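Below sits a lone chain in structure tokens, taken as the form predicted alone.
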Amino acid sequence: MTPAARLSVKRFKPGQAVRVRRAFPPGHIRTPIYIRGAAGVIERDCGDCVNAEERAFARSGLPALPLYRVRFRQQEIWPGYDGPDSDSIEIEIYANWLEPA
């Protein structure tokens, strides 16, 4: 990612609603397939981190990307989930996979 592209990566704040991009690029991708397209809420900003998806291909992973912990309702993720409404899952996802919801 170029420095100019890095500047275009969206920044999010805790409590902000986001949606995970529904994309299926080839190769090793850190974003779980079951979470793509799902809506959640930013739980915390984990800071800028080396891009592990780029590192999986023996590239530098730089520049670092913002990484967020995102909370999803279990009922949003698993159709037919019959647990309590309050059950959630948290996943750390790079900013380039997120868009405002």
Given for the second form:
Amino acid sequence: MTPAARLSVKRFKPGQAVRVRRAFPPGHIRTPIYIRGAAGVIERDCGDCVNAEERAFARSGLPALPLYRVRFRQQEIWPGYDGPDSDSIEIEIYANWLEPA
Amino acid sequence: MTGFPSDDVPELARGVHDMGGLPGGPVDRHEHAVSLWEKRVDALLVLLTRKGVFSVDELRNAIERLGAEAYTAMSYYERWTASIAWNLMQRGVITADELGKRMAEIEAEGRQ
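Please supply the coordinates for the form predicted in complex with the partner chain, as a counterpart to the form predicted alone shown previously.
What follows is the whole complex; the chain from before opens it.
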């Protein structure tokens, strides 16, 4: 079994509450460090994309992983954030980094 | 939620490239000229990735592993150049010996 095939693939629906896994592995990681551990909501399903974390190590990155755009509230991300309560940030995150919240 | 996600990020786990949320100073919005060598590096990467020699993810991975000092000191296309060289050696296209000799030749010729 290839490394990518060992990943558990979770499916989420728009509007579903999720949390970004709080993990700090070495490697080529597309989930920014500042968002790990944060709670958000699925904004849209971006389809299945080649797994960049795997392709970064000269492997195929297949099977493709679901990629989701996740919306977070800025006030929950940054200490001392003084913008409007409605301010949000959206980040595209691979399914292996998300858990149901 | 007891705190913010960025509160207790282990600093050793943060790559130099992963700078979201850190103070960055003002953004330079000026256009700047791209030099010939930079265009050539760009073209070289397009060729290498389209031919499947290595992927853009491998390009980025090697850039992220330059080390903080080199990453900060190098320009955008200097990082690409270092990463392309690394990946060509990783993939067995060139040897470090070939690259080192050619770099010394070019330096001796005084070329840019």
